[in-house]
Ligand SMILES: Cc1cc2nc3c(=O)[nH]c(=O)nc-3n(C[C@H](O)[C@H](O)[C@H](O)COP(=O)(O)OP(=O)(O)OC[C@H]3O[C@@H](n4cnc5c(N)ncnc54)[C@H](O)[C@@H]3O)c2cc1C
Amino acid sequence: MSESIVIAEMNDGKVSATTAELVSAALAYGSTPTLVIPCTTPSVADGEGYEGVTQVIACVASVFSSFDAAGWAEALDELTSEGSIFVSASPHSRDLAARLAARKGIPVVQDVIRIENGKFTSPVYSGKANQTVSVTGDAAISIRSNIFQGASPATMTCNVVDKSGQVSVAIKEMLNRANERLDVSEANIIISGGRGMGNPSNFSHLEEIADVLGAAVGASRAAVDTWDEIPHSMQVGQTGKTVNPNLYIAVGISGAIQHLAGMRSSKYIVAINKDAEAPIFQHADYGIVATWEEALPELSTHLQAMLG
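Supply, in the form predicted alone, the structure of the chain whose sequence was given, as a single chain.
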């Protein structure tokens, strides 16, 4: 078996649950993975590990506190010199994969949704088709979330590699909008609203249902572009985030190509729209022709009766 490097997906300085899926993807490729955890203090890696991982390395550098893929690539360069590299398909990690691939002179395969017989499958043409590719030698591969069953956790002892020092570029601070809700890129259930919601204050009705379901709240590009109150971090679509939840509920979203590109691989899609001819219904497993004012109160009442 060939060796591979899994770079842990980090969220607010902690190892994200998505990392377990990356380990599974590396194992599905037939490789023996080493888990590298980028962190500013080695305590972050304490007890981290997964079945099938040969070793865990805590790579310590101050640059890992920033959203700086160039600095990350510089700090991780030596640790990724041998073997294929597996990262999450988040915007930051896709950037990192490309930079590490350029440093190593190897191909990069982005947004992989299946690994079979040593070949990678990923969506193309806004998700309207899939491509399957094979590579010779090492590659940098980004894996879409919620595709692979996560590897079982295992407590492992980690080695510490200190890569502190000067980097060519460093972003000192990023301020995130306060939000206690799940990120759409990692959620198993998402309810999204479009411009058909009328105004941003009406997203509170989506939040009410999300609280019952334990879901994330998303938005279409039209909603994000129209209302400053709806942040880009909620946007699902080709120019937003690509999601793959078990359940996607689209409310007041017509179903433009760019939005479908970000959510059409959801396992189940429920569409609520007052326009019976809206394109979203062509891709929905279940459709409700109604205004959100008619549908959401009924949906909320029944969900609270069942789950509340």
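Moving from the form predicted alone, what structure would you give for the form predicted together with this ligand?
Single chain only below; no partners, no other molecules.
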């Protein structure tokens, strides 16, 4: 078996749960992974480990508190000297995959949703087709979340490698980021509103449910284009964000092809729409024919009863 490197997906300085899925993907490729945890203090790597992983390395560098993918690639350079590299297909880790691949002169294959017989499959043409490729030699691979079953945790000892102070960062963050709502590209659950919400202040009903679920709030393009209060950063779809959550709840959204392009690979889709013929229902696992005015209060009540 060939060796590989799994780079743990980090969230707020902690190892994110999708890391277990990256380990599974590396194993599905028939490789034996080393898990590398990019961190600023090695203690976050305590107790991390998965079945099938040969060793765990905490790579410590101050650059990992920044987002500059160039700095990350430089700090991770030596630890990724041989073998294919597996990272999550999050926006930041895709940059990292592209950087590491270019640095090593190996190809990058992004957004992998299947690994079979050593071949990688990814969606192309906004999800209207899948593409399968094979690679001779090493590659950097980004893996979509919520597709591979996570590897089981295992207790392992961790080696620490210090890369502090060796990396320069070319990008300065000038403005503190607003402490805004969770972004759709980072969320496991998304509730989105469309033109059917009637006016932008009604999005507060979606926010209320999002708070119960720990979800992000998204929007259709019609909502973004019609109402200044709904920023483009919330837009899901072909000219917005592509999302792949566990659960996507579409409220007052008709289900235009361009909207579907951004969310149809969600694991479960719930649609709430007053028109039983709306195309979104053809893609929904659970469709509810009702107005949002009737359905959202019920949804809020029952979710709170279950989760609150």
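Take the two forms, find the largest set of C-alpha atoms that superpose within 1.5 Å, and that set is the rigid core. Residue numbers count along the first chain shown, from 1. The structure presented is a predicted model; accordingly, all values stated were derived computationally and were not measured.
Residue 279 is among the residues whose C-alpha shifts by 2 Å or more between these two forms once the rigid core is aligned.
Residue displacement note: residue 216 has its CA displaced by at least 2 Å between these two forms (rigid core superposed). The Cα shift for residue 226 between these two forms, taken after rigid core superposition, is 2 angstroms or larger. When the core is overlaid, the C-alpha of residue 257 ends up 4.0 Å from its other position between these two forms.
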